[in-house]
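First comes one chain, alone, set out as structure tokens in the form predicted alone.
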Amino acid sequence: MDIPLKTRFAPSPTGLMHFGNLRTALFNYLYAHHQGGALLLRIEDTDTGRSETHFRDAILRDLQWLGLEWQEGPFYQSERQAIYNDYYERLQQAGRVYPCFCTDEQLAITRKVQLASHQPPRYPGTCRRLTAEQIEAKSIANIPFTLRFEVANQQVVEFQDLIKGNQRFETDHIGDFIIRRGDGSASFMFCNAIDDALMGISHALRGDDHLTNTPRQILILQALNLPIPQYGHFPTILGPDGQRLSKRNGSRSIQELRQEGFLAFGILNYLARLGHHDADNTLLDLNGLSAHFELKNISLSPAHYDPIQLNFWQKEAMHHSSWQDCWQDIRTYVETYVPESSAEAFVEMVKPNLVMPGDAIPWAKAIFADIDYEDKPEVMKVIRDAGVDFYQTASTILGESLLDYPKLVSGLQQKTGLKGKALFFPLRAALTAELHGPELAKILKLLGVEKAQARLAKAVKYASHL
């Protein structure tokens, strides 16, 4: 019988969600939806010393803002300790685990010696050799201990990675590993594997920083006769400097990006192509991104964060949004200038010139507030070069043609003999105090005849006296 396809996103609430976390969530979401499966959300919060409620809430808020809906969960590992205890007991009865009384200091010294000897750092099995009497004596003395999984020697763990292909690990290079912390809580290695099995996860897709965890988790599941998911590990994300992406080389949290004005669809379209090839380079919704997602298209090389590409997709998302959505994005930036009655016209004017919502601010001021040319030498030069006659003629034609922009342009061409930049630059300079920007026809419509003529009159003054 076929197992229903189910992926999962299992973040630890020890910090805000960033690009690495989000790409893992997105790839799992896209794969599940492409295959007609389900996405499960699990919060891995057994590390009580580092897990915080506000980080958990931030993760849920980010996922909801991005539209990454899960079909099962959220489940919280902090509420599942009794389940983990049951499986610890099963392993103890099977003789597959043992208490480890080694201190952090002892383990650190061992690792240092191994590295100095050019050996891979792994637990040497010190406490595996303790007798029952020695264990009892240490327990009576209340010496803290962890629980280690005993890894058999001279064996091989082999699995077919969905992205990287065949993977082979020798158990002699793994060593016995901790599955229960000294405080009794479950380690990531253990509860992550147990929950994948019990929650019916068929495909565990994650970053390749977890690749060496996989043989350990397979050993746990084999020892407990629990189902083993198919694993897939995609390469990590590097910063522009070639180092692992972090705050130091440009990474920001999703919360920070949202506060800066980045749009959800722009972020999703960028990340869906970060380390994943998609021949369609158009802005897609989640259904479109899911339809194009294939594990075979994930690169085997590390992905490189590119802020230019992020801004490209931000711009695409901004330009393809409806005027209502765009207004909601820019409203807080411009509502002190733009009347509600002019919102639609303003958005239609400014949207092609936006990358970030804050980019609308200077245009809100240019249309609805007073403008000044004096602090803009380039604008002043254009106005002076155009001269008084140009602006007086423009004002006369504007009064006759009202807001008919084609008539204004054709009239100016006939009267002045100017065309192209020689005509449009002086006109734009007078109306907006800028030399580039939105379409003049839309600007004129928003300004209205009275305000436009007032600005042309102002240009006449500057052209004649300055």
The other form holds:
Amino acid sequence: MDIPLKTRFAPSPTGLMHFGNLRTALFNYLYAHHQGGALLLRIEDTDTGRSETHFRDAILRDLQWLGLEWQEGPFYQSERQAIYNDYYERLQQAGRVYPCFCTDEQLAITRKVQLASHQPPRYPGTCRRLTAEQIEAKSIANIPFTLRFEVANQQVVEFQDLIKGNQRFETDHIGDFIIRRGDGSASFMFCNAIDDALMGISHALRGDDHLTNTPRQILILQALNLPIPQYGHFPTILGPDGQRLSKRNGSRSIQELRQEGFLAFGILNYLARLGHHDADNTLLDLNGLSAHFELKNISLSPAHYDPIQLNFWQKEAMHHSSWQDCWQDIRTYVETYVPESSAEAFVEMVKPNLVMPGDAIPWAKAIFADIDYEDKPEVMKVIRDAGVDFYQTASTILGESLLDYPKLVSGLQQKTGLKGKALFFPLRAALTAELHGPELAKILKLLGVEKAQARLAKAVKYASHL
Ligand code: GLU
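Show the form predicted in complex with glutamic acid, please, the one above being the form predicted alone.
Next comes the full complex, this chain leading.
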């Protein structure tokens, strides 16, 4: 029987969601959907010192905002301690683990010595050699201890990484590792592996910062006779400067991006192509992105965050949104100027000129508030150069053509002999106090005849005072 494909997103709620963990969520989502499988959500919150409920809530909110739906979960590891205890018990019975009484200070010193002599830092096995009597004595003395998994020497752990291909690790370089912390809670290494097995995860895609954890997790699962998922590790995202992605080189949380006005579809389309090649350069919905997602198209070299690309997809997302969605996005920025009854016409006019929602503000003011060109020398020059006659003629024709823009333009052409820029610049300057911007036909419609006439009159007055 075929095992159904299941991926998972397993964030630790120790901070807000950023590009890195969102891309992990997205790749798992896209892979599951491409293969007709399911995505599971698991919150890895066993580290009570660092996990916070408001981070957990923010992660769930971000996923929902992005439309990344999961089919199973959310499961919370903090509620699964009894299950982990059961598996500790099994490992203890099988003699695969031992209590470790080494203090943090002792371990830090060993580490330092190893690094100084150019050895990879690994646990030297101090407590592996304790006798039953020594263990008993320490336990009676209430010395706190962790539980370590005993890694057999001189063996090799090998697996086929779905992205990086064959991987081979010698156990001599691994060293015995902690699977239960001093406070009794499960270490990431342990509960992450146990849950993947128990939750039927067939494919685990994650950043290659976890690659060296994988042989350890395979050893745990083998010791417990539990199924091992197929792992795929992709290179993590670096900043434009090649350094770790951080605030300093432009990284922001998804929450911050949302507050800045970035659209979910822009972010998703960007991240689906960050370190993953998609020949299709058009804005796609999640179905389209899933259909195009291929593990073989994931790059083996690190992806670099590129704000220009993010902006490109933001612009695409903005331009492809429906007027209703666009209005929702820009509303808070412009509602003091734009009456609800003009929302659709305003959006249709302004949308092609938007990248961020806030870009709509100057156009809302230009149409619905009074315009001024006193502090815009280039606009004043255009109006001055066009002269009184031009605006008087425009006003007369507008009086006849009303909101028929082609009629206004052809009438003006005929009467003034002007065309192209020489005609549109002065018209635009008078109607909007700008030299570039949305289509004039749409602007005229929104202004209405009366307001347009007032602006032409203002230009007449301005031009005649010179
Ligand atoms: N909780 C881990 C993290 O956020 C999950 C790693 C994994 O995907 O296996 O890094």
